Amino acid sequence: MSVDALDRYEKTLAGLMRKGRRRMLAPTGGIDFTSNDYLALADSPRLKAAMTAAIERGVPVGAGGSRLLRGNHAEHEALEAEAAAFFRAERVLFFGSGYAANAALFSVLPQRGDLIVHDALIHASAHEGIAASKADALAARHNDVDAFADAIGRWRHAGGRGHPWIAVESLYSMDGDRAPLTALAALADRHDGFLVIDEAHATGVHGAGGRGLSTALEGRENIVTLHTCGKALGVSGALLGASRVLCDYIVNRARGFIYSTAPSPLTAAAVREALKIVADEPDRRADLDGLSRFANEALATTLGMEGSGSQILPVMIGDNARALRIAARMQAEGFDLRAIRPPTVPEGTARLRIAITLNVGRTAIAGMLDRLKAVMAEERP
């Protein structure tokens, strides 16, 4: 292969570097203000013991095939049954990742003639599925119920006769704010539509029993929920909850489910234990809530910035290069903060995303914010 064949890739990477948007893999180090391990379960002795016990009782590491061939292990089915009971869903399907679950559900559930109206800040994985859907799609202003209603109204006025699909996150990953789920569910009801709620950053942390922010809507046929297992649950994978007919449709039509090797049965065993921990140890949620409240108040006091009210605290910087400089200095001083830049967030809104987890305490939070204040003052725009 000639060197020229790689030139276009090098040029693109160089362009990203000039714009402060080139992504790099970095080793883990410093005090954790970046991970989504909200309940500090990723290194939990109970999860380790559950996996050890699963190995000892003969649970295999690999599934050996897709769920529709020989990969449908008893651990998958046990997890799905227990998750359905935990989240009070009619049925649950286990996926290898939240990305795979979002891509699968949006690519097949909305039908030709339907309309997907999604929040402008919804996860990239949802966009992946929406792009593959046969339904029309529109973005609505973030958390603006009227914007969702107007989009559906215009579609109906133009002759739209299918079903609208409203797609949101319950707690937004880069802003830490909550979706108006009750009003959106009412909007879906008025238009004979569906509401898809990505609970990724609320699962295990918020709602009754740690079941997420959609608990008031549990069991309704027009609600689809997605609970990721790699954040507060400390493992990996995702649990998609919906009516039996919608889940069965995914099993029959979603290529990402049909043609993927099933997740590791050992992972399923670990997620089963993670759900038990959430149920058995409510103090974890209470402790995280206390830390989050402290961090929100300290952010206002130290940096003069309004908090999000959740465990996700964005510190807006604006300029990509400045965000990278501040993050690098904080990392060098032992605080693992990362810069989030476009296209992950809108142009001009580069930020530091502070994640509060049970891996830190109040002293570490206060020390990090004090140091961040000084670094931001030194790294002026």
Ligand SMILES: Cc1ncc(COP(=O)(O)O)c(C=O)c1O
The other form holds:
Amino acid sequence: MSVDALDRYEKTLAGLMRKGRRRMLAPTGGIDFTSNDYLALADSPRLKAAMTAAIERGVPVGAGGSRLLRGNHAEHEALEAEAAAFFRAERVLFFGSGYAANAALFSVLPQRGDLIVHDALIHASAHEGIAASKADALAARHNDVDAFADAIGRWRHAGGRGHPWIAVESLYSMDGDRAPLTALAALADRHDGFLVIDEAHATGVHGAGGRGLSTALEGRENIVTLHTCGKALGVSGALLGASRVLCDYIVNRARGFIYSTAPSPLTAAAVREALKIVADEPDRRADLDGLSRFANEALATTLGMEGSGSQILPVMIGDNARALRIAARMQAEGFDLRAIRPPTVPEGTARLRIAITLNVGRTAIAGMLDRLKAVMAEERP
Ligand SMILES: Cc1ncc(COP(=O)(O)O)c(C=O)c1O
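Switching forms now, from the form predicted alone to the form predicted together with the ligand, please provide the structure.
Every chain and every other molecule in the complex is listed next, the one we just looked at coming first.
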């Protein structure tokens, strides 16, 4: 192989390094201010016991094939039935990840002639599906209902005849703020359209019974919800809730569902237990809520910054290199705080993303913010 063939990649990586955008895998350590394990279920004895019990009752490790072939296990079906009852959806489909579910649903549900109008800050996995879709696509300013309405209006004016698909996150992964779901659902209704709600960071944490922020819209035909299982639920995978016909359509058309080995049946067993924990242990949700309130108030008093109000607290830095330096110093002091840089977030909005989970207590939060204040003052822009 010529030197050239690999040089191209080295050059790109060197360029990323210069811009403070090179990503690297690092060992995990320090107090957790980064994970999405909001309810501290990832290492919970109940989930471990559920896995062990599943092994003991003969649930296999591997599915052995696609859901459409021999990989459709009773454990997947039991999970989907229980999740449909839990989330009050007509039907639920289990995917191996939220990424795969978003890629699948956006690639096949919006049809040629439809419009996908998505929030400017929507997750990369939705972009993956939107890029593969035959529908038109437009971005709308973050959380601005008028911008969504304008985009639909412009598209109609230009001859758009199909159905609009409004795509949002109920609680934004990097900003921690909430989408105006009621107004967006009304907009979808007005235009005979659909609303796709990615509940990744709300599932298990927010809304009645931990069912997410879309509970008021449950069961409606034009609502599609995505509940990921690797965040508050502590496992992995995703549960897509929609009408029976849309789920059937995905099973028949989504290549990522059809041509992929089904998730491990053991994972399905663990997610079944995670949903039971969310139902049986409301104190976890209440404790996280108390901790999030404490963190939001402490952020205001210590750093003079307004919090998002949720368990995700961005501390805006702006400059990539400064964000990296601050994060590195905090990590060296034992606080696992990460810098989030473009392209994950818009250019010029590099930030530290503080995630509050039940893996930490108030003393750790207060201690981390005190040190962050000092480090930010020392690492001047
Ligand atoms: C809003 C949102 N949607 C989807 C995903 C993807 O979910 P998963 O991690 O299960 O692939 C994530 C995870 O980062 C996310 O934050």
